[in-house]
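Only one chain is given next, in structure tokens, and it is the form predicted alone.
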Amino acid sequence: MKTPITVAEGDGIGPEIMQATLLILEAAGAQLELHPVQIGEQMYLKGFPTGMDPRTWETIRNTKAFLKAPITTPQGGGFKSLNVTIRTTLGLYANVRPCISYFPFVDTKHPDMDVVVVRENEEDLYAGIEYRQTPHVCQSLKLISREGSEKIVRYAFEYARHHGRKKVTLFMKDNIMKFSDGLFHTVFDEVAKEYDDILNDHWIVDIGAAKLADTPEIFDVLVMPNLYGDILSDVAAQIAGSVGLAGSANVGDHGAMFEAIHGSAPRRAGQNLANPSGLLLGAVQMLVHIGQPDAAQTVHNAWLRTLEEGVHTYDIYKEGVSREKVGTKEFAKAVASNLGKQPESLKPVTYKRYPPTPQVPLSVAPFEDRRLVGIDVFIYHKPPLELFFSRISHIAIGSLALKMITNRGVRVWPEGQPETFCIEQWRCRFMGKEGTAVSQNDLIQVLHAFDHINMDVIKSEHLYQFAGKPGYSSAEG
């Protein structure tokens, strides 16, 4: 029985590397029923803001996987990333990127590197919730949820268990983002206790990134929020040898998408130069996912054998190591000719039919009492502070009174410092007296007071305590 998959050739070098990939898959005997769709630049330009016809969703939904070549998002015009749209719309919460050294056939300073980056795929700054608040100030909202964090952390540990990996490492920045990254770290620690057969540790992302670039051999499976994972999986792929060699899986409970991690490279399009390896290795991940591990193993080992033989595309060709520089089509034919062969120097791969990641019910966090205690009002006003302070200092509604003003997170009143550089967005914090109830109507009246004196309110944030602890950043941040 053939497995139905959706196929998109994409833009730039996409059609060339897709044709090369499909040639190899067919030669390997992969049982695939192809359902081609058009996505990307031409669809954007035809007036589809998501980069694809809405009817394409039904094709993707009715197949077992989506094999997608890179696409081009037109510059300007407010076009949203199609990759992000597909991942979030279909709930593809786990992005999996193996970053492996193929030394000495592909040049690298880290010949023993074998790292898998598992990246949260739906939340963080990639939710795309942005605002231009003033002529010179923009804002992006970073969203981290307990549910999203638990799904990706659990996936990372299950991946490690199924693939014989020994350790899962968390990268985060909770020394600064104590609530968002702090929640991700808390969930990691909770889930890790359930996997006593897998080691775990955690690093602040900046020093972790430095160690990844310098000593990647100390890492095995990395898990991290969306933005860090996007950046560092590219870094990991490049230091392993080349971004052009890395494939990517996007996996959810109800579907999966497979792709190369690189872009559409329009400057190389139509020249028979592009390396199809990233998309091909993404297709190998797809074959394992849809239950065709034998075909995946055959393709992957043939690809390794081709690397060993020194048949290389221009991007990894190196005098003294490579034997022949070939184009996209020729490389695909070389891999196809090696189907059934094992690599002799590189370690052969073995795939088996892995059980699906169990859909363990998400844990239920204990109830925490939630209490409204104040409001932060953000206003647009040119500096300095003295130009508007006298107009708002008197505002008091019930027990609510002005307690603090900050600029870019730095307190400027009370006890501000003259050296602090200020911009045109200010945060004015109103808090109720300790032990005094604050109502939604009180907050509305505060906003009404700003309107009464013609102050330009950009936004507001309600302040809550959870189990008696502040659910908002302190006076300094």
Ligand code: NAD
Contents of the next structure:
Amino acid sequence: MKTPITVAEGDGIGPEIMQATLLILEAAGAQLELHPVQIGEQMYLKGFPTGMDPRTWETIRNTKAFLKAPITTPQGGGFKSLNVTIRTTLGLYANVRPCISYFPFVDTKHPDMDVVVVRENEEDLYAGIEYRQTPHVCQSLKLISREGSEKIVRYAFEYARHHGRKKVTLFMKDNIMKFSDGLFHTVFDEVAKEYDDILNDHWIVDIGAAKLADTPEIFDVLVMPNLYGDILSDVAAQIAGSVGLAGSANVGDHGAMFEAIHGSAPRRAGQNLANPSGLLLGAVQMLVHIGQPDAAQTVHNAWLRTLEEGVHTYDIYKEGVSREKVGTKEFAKAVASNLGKQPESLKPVTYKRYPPTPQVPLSVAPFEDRRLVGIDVFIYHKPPLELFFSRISHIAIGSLALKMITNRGVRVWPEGQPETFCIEQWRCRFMGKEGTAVSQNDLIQVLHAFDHINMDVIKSEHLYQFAGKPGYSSAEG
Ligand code: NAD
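What about the form predicted together with the ligand, after the form predicted alone?
Following is the full complex, with the preceding chain placed first.
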């Protein structure tokens, strides 16, 4: 029985590394029924803003998996990231990126590195909710949900359990982003308690990243929100040996997409230079995912054997370590000729049939009393504050009155400091007396009052208390 998969050759080096990958998969006896689709630069230029004809969704939906070579996003505005669109539209919430050293056959400062980065794939700043609010101020929204956090954290622990890994480490920055990263951390702690067979720890992402770059061998599975995961999985792949060596799986409840972590490297395109290993290892993840672990194991071990033999593409070629510098096609032929062989020095891999991604019902968070207590009104006005303060300071609706004005999160009233540098976006906080509940209508009246005096409101944010605790940051952090 062949498994239907969607295949896209992509742009730049994409077609070369895809052909190399498919040659190896076919030689290994992978049972695949290929459904080619066209995505990427040509489709953007034909006028599809997401880089793909909407009819392609049907092909992707009807196949179990999507093997995708990198694409080029044309320069200029108006183009949506195809990768982000596919990941979010199909709900591919888990991005799994193994970053492993192949020392001494691939040069690295970290011979014992064996880290899997599990990156949240749908939320965070990648939700793409961005605004230009004033001529000089833009805003991107960092969105973190309990459900999104629980799905990825649970996936990381299940992955660790099924792949014989010992520890899951969280990277986040909840000392600064107390609500968004704080929620991710809370959910991590809750879920970690359910996996007493797996160790867990957590690091603030800045020092965690420094440790990862310095002593990656202390980490096993890493789980983190989208942006940190995007950056640090590239770093992890590069310090393991090369970004050209890492594959990536994007897994959801209804499908999965497999790719290399690198881009389309246009400067290397059409020269038979590119290393197809990242896409090939992405394809190995795909074979495991679609229940063909034997083919996955055969391909992966043949690839390890080829690395050991010193048959290397330019990006990992090193005088004294490598034996032969080869092009994309020759590398693929070398891997194909090693099918059935095991590596002799590197540890051979073994794959088995893993249970599908667990569809554990999400936990039900305890009910918390939620109360509307105020509004932050963001306005566009050139500094300084004195130019408009007297116009808004008297606004009072019901029990709502002006409590604070901040600029870039720093309190400038009351008790502002003269040194604070201000820009043209101001946050004016109105709250009821001592946190008393206010009505939606009161908030609308506040906005009316701003309109009445011709103040330029660019957005507003409602303020809630949850079980009596503020659900909004204060200017004091
Ligand atoms: P890139 O990863 O394409 O290339 C950076 C450099 O890394 C290349 O110049 C090359 O020296 C090296 N490199 C990358 N892959 C290699 C391989 N397989 N073999 C040998 N060397 C390799 O990053 P970039 O130049 O910043 O981006 C180029 C294009 O790729 C952009 O349009 C970007 O939007 C796109 N991109 C696509 C994806 C994707 O489709 N998944 C991911 C990242 C970037």
